[in-house]
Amino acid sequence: MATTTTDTDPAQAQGTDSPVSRPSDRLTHDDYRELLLQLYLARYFDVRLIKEKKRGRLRGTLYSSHNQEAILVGSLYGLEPMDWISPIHRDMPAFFLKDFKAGWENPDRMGMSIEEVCSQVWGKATSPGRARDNWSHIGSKAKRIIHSTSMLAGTIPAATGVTLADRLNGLNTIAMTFNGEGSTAQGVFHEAINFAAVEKLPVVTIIENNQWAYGTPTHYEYALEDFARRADGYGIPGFVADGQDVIDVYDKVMMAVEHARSGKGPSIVECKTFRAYGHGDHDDDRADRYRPEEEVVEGRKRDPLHVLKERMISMGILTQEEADKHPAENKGAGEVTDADFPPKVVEYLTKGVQFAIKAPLPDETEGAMWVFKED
């Protein structure tokens, strides 16, 4: 029997009556501070790119993760270096946040460098995709990142495949896929998760429910309240997390990860959040028309930075003075300045931006590279 839960009690989430500690109970004060820094970094990545484009130093479409950072940070924080991830277009920070605990500047960690990710955005020769796309259509077999695709849910079959291959090779790794709630209506979503359930493959599917599939609201997508109920048809757990609370996301995702790593198979974790801007920056003006203003105001109220700060203050990890020092929360991209972010965050991303701006464009002779099979 599948389980859908909306609370933070893992005992209830796992269908037991015995008291079980939450995964977050094992986090240290240093972990909490690192999680806060990573939330700041994901937010700064978003607003910095918006500002760079307005300055005329960046071209191409941007897909904002503003207000959804807790999903990325909370999901990735408990993974092992050899685990696979499969980000989507709204998850650009995931490419460099993977294995971030190994050290922001560690060249051997199992994630992309900030220079590589910024080079991808700027379309430079130093990018993993060598300027074939300016956004998220990249990946790395060496870093265990499944190549992103515009066809959301299309990477779940790849995730089932790599976990099956790892199992045959004697590895106990998981694959974490990210998907919008709209992608759960696609046939490939159901086919892949059904296969994973039958084979008990360790695939954790994150559903980022930001209330809108481009311009389609959730009540036109699905008849039930929780997309995690999709899990019921496959006999696998379906968890519901508060997508604005990085600790609740961490708890629910780690329950799914531990379930998978113990050989019990896949899970679905729905993270309820709200898309702060349009589908992409090309859609912002239109989004103001198809989304009621009061809905947008309400959806932006619970900023992930503020939610974590309040929790840390109540736990005695953070003082109010420390919380107020860098007030990036509850501000739009046009309202924040570098002073609203910790210097470490600004310095780290600025390094990547400056590297990408100075990096060369690919030579014109590369135009046909990767188009046809080469000897």
Contents of the next structure:
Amino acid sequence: MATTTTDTDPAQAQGTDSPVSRPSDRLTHDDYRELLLQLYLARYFDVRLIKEKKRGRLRGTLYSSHNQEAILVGSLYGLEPMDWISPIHRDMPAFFLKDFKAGWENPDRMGMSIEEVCSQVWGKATSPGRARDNWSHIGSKAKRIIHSTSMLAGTIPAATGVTLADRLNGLNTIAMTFNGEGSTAQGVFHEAINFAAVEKLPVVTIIENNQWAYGTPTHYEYALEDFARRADGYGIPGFVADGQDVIDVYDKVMMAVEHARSGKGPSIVECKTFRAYGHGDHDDDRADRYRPEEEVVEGRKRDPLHVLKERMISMGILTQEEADKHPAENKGAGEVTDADFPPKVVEYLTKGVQFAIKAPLPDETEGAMWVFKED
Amino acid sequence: MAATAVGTEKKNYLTALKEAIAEEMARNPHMICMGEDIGALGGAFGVTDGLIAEYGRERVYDMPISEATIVGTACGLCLNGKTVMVEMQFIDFISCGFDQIVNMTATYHYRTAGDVSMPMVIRGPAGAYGGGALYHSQMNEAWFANSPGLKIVCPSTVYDAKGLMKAALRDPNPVIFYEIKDLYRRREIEEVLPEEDYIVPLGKARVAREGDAITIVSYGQNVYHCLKAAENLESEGYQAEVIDIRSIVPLDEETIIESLKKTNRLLVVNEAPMTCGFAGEILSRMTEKAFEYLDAPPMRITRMDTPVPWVKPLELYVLPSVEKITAGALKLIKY
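Go ahead and give the structure of the form predicted together with its partner chain, now that the form predicted alone is out.
Whole complex next, starting from this chain.
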């Protein structure tokens, strides 16, 4: 089991005490600034939609990614355009953050436009799925985003399938799946990772361990300290990342990505975080039935925006004054205003929102279309 | 003339399926096979025998015992441009992959507004009458008929086994393919098959026997019970028409309606359990669409609402039989 390492530290993984190079060593100051902006954007997307929902402008349930943005941003940042991703309900920003480095406005990048994502949120015909299924249940064959469903962990086998097809076609891509720790108890989670390990398929499984599966805490979900240790059972590496720290997420995920891309197969990256709100906005006001207030206060203490700003200040990339200019961190959705965010972020999303509001609803007869493909 | 050229060797149902899959593998370089023990062993019944020798592990996958992941991986392969044949070792085991079939695969075309299609055939040995007991005897097609987005077929002849399999493997939609394992090697139904490529289109019924006294609709192994019952009826002076629907979804309603115009009596025979079984669906549709042609209440003969028991007397007790079909038909004819 030469590849089996469950490590919390890259130095330990390589069996040496000497300083080791980390994937993040290759990040430039511009990369850090871009990562900060992306964190702002993911946060703004979340709080803006919470506000829109409270105004009664949206239907369906909103699954907040508040406090978990570093996982999405840090995981996606190092991917190649042709890589596949498979986001779930709490990962709505992933749909536009994929291949974001190619340019936020670049129509050819391998991620969805903000107009497409907002169209889906508003249930409009301009959504990539023409608003046939709700909220995060979109995807794109062309942009290589596996369409999510409500069956959590249910898209990991699809990730094995798309990478297998790419391998047969001579493409060296990887697939990155996002999962809550709750879905790790599903049989298909085990089945799919087991098969990926057997076949050495380049599937990186991100576990967003936010401590709560709807109303169930982790000690009722599994009997491990670090969930990533389960990787040992599959003969694959498991990594643990600080889910509040976008750089640590980037480092651990990129180790997994490099492992996959070099043909060594799948791995699991557990990102420890905390779910800021209820499971969905429908239980925000009932989450205190199952979650003690102290736990929520503690869990929200390390806002990913704050953690990255501190890093950047210590590295001399950001001044305290610059850091304080847009103080969105440590604030709830009801407390922040647009002034707490960089204007670029507000403008980018506002454009998408306005597009979606004006976009038409799909024709009602579409409800009965596309059950079968006609020859 | 090439169009009518036939071989000379009689072939069985299993060989027909095997040839269909092998020919489609040769025809479609993007086709992949997945299943348990389908490689060196050639599958539990030998349907995939020889494929791995011809195509290797790049196109023929022995999979772990993980039906959900077999179907889900096939789903990902289809999403990325491949065609996949999935073998369920027994169709009973399909329940272990149920979610991946009904929620992932069946809905994919719908939820992507037509952007993604799933050219996947999930096939496996099915059906009772062989002492297979509870978990090697099922006909569970009704689960899938109730899940929009899936086509379902079940051939009863050697010719149809090959033609429907080839059509299914060329269809852009997911198809659940029920192979009747009791027919795999049945000598009496062996046929000489055309040498040239042919398909049997999905959604077209076959009139297995012409008659004017009653229409008996069935599929799978029960078609042969119905044909035997028709011989009994003939000896009593009645000509029964027997229709083998071949495709459960889509259903060829026209052929049944046309027959009812002539016979005015409908009996549906199905070895699946009665409640919410597909026999009930055929009765409902004909009651809605052909009521004015009926001179007797439509009737179904199905398995009792029980699992399939193991030992022979118990098994036969709960299943449709030639005797039960003959008696039911006579009751309708004399109504």
